[in-house]
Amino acid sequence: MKSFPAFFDLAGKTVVITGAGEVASRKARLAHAAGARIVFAGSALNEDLVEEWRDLAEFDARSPSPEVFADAQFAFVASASDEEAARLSDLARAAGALVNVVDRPALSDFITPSIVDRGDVVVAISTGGAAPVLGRRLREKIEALLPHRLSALSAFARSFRDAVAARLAAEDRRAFWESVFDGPIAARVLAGDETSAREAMIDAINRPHTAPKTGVVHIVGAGPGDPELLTLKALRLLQSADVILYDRLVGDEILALARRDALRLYVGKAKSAHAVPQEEIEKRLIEHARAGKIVVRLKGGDPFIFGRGGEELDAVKEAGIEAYVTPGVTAATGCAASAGLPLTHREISQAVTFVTGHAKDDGEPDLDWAALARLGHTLVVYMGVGKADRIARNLIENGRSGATPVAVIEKGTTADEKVLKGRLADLGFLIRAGGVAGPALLVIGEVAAKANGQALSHLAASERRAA
């Protein structure tokens, strides 16, 4: 370790920053954070710098000597030419500051870190001055990791210290702040619903801590395929989770980005070929949660658009478990805008309706053909792949044109991605022709015409003059 890391207590201290522009004033917010008395020395301030700082921080025009830097607990000295910034670390340091010379550590008696502020929580990345960009990128890494709310439950917990101490033996305390901490409790304080934590911290306290812990359940989407569209939260549930119950649609990529020691289990389902019936995954939901585990049941897409979310969710809940829901971009939404495709335009379609092509046991879908085809504007089909001609049938019978736009977007987001565009009197063709074999999006409409896409309707028309 070539540098030892140690947190400052500010508050009210003095800090003389001396230099000017955009250097200065982010040395300056981060100390004005802190709570600090920002002093700006020398007379060399520039216009912008001063109208940010006009309220919350005070201006000293004179030459920097000892007298100006006499109060100061830390100096920044952001100068341009070395022999200045020599000059006036010397100063500061004369005066008994501890000085950071801006892009110099050679001249520093300290170095400022990339910081994660979350409060009470603060992280701190060091690169010792060697390489402060890839500091900041390691910071937001970490960023994606740690809730925002994360200064709230640092302070919820704060609030309790006293009474677990009074309450648990020393020996007890840590497996019960654990219990806090990854359980429903801690779950609550991140969601807002600081209310309801309070009362089971409460009840917590009270009750043995030999009593078994109950875990949380979190259903999660993973989005469409692409891993960098997978939400903060969903990352920071994955990097958490005990157990991981994940479908056919879940990649690789983002079961890599989940914690390694995790507990995988695939439960997807694939057509005509239930791996796992549904009251299966829900009883193990309730099983892995009542052993006190975060459980993290990963979708893709969004759970709550054809992914059985709110089903999970019922069930859980009337097992009186603990869970949350994350949203994820939707198949929809995200294939469409891979393909370049807006599923709405104001000179072309005014709404979109998603409808699912699959229903259960195989069974034709429970729609109203007819309304759907006097809609006119954007369709966008689930789960459609198997039943894309009686699709195009029932659509074109009850009034929907054959010439319509169609696009069937394969494995959108992801690098194996396939767009093709055609007629609605084609679909089934189209799909044939291009070899789609799923998962795939169905999308109805004139927006289907901007799809970057491979256009197969010679070919789907061949094969119709030839069937």
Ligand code: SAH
Second form
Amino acid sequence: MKSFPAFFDLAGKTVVITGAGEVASRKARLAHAAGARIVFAGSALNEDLVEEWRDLAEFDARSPSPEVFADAQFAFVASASDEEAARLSDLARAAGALVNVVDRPALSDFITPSIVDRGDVVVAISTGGAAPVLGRRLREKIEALLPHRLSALSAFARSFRDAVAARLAAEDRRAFWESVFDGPIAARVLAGDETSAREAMIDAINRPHTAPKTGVVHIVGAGPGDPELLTLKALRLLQSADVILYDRLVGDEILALARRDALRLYVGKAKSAHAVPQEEIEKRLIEHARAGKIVVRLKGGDPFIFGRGGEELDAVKEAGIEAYVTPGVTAATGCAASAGLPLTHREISQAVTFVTGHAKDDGEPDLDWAALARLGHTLVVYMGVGKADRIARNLIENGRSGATPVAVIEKGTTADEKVLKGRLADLGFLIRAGGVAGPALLVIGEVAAKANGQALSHLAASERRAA
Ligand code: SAH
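What about the form predicted in complex with ligand SAH, after the form predicted on its own?
Okay, now the whole complex, with that chain kicking things off.
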């Protein structure tokens, strides 16, 4: 360990900053966030800096002298030559301040780490001045892991500290707090529902030994395939989960982001086998939550778009278990972005409709084809591959032109993505000739012509005949 980490209380303390530019401003922002009194010393201040700090800092236009540093507990020396920096540091040290010369660890008493700021909770990362960019990279990773409302959670915990201490014996407190942070109370605070979290907390404090340990279910969208399309929240929940129930559409790369000791249960359809029945999935969600686990139900795309997330939410809530939903990038928006196909376009399509080609028990979806054909805007069909011929026929018979552009996007946003383009009249052929086998989306409408993909005319004539 090259640098020893320590946290200083800067509230009301004086921090003197010499230097006039963005670097000086950056240090001032840190000190200001910690409640320090800030003094910019020197006359060559730039306009942006003065504008930003006019009401938040003081300005001392004298050229830095011992008096300028008289009250300083900390000093930042920014944008000076080595010689000037040494002179200013000596002045500051003589006045009793600790000095940081920006980007010159060798001349500094302390260095400023990369910081993740969540109110009371602060994470500081130092590379001992060796590789600040690496430090910043690590910071981004930690930022992504820590919930945004962590500051609310720590403030919440602080407000109950005395009450818990008064009520529970010292040896029971740790387990009690763990159950708070791992359970529904913290989940409520992090979801922004502080009122009910407070009620639950008061209950738990009053009956610390009788309260059964209950878990929570998070229904989480995993996006269309590319792990980078996970939301920060989905990533965090994945890493907090004790149990993960996942579908066929969720790839290994995404599961690899879960905690190593999490129980992973596959509940999707295996090739040629049947999926775990929906009631069984719901039963398992409830059982694991009742056993006090943090359960993540991980679903492809967005849980509320053709994902049966609504049914699962109802079932879990009916069982009296706390449940939350985290959205995901749905296949339509993910695939469209990946294929460079705008779902709406000011000139050619003013709306977009998502439909499913599939219905309960393999039946026909209850769709008004005449209405859909009449709309004339972008139509995105999920689960439509097997019924593509019928879908095209229904639309054409109801008046949509057979020449309407279509795009078929298979395994969109993954390394195996395939994009095929053609005309509505050839939709079924396009799928067969293109050998589409994986999950695929059909996009029907003028915008489909804009997709970066393989046009039908590029397929060999023999494939056309074979299809
Ligand atoms: N809840 C999911 C959809 C589940 S239905 C979502 O919001 O995306 C399953 C259908 O979604 C598939 O049949 C296919 O039509 C579509 N789909 C899901 N992932 C896809 C992908 N990566 N590429 C193309 N289509 C996809």
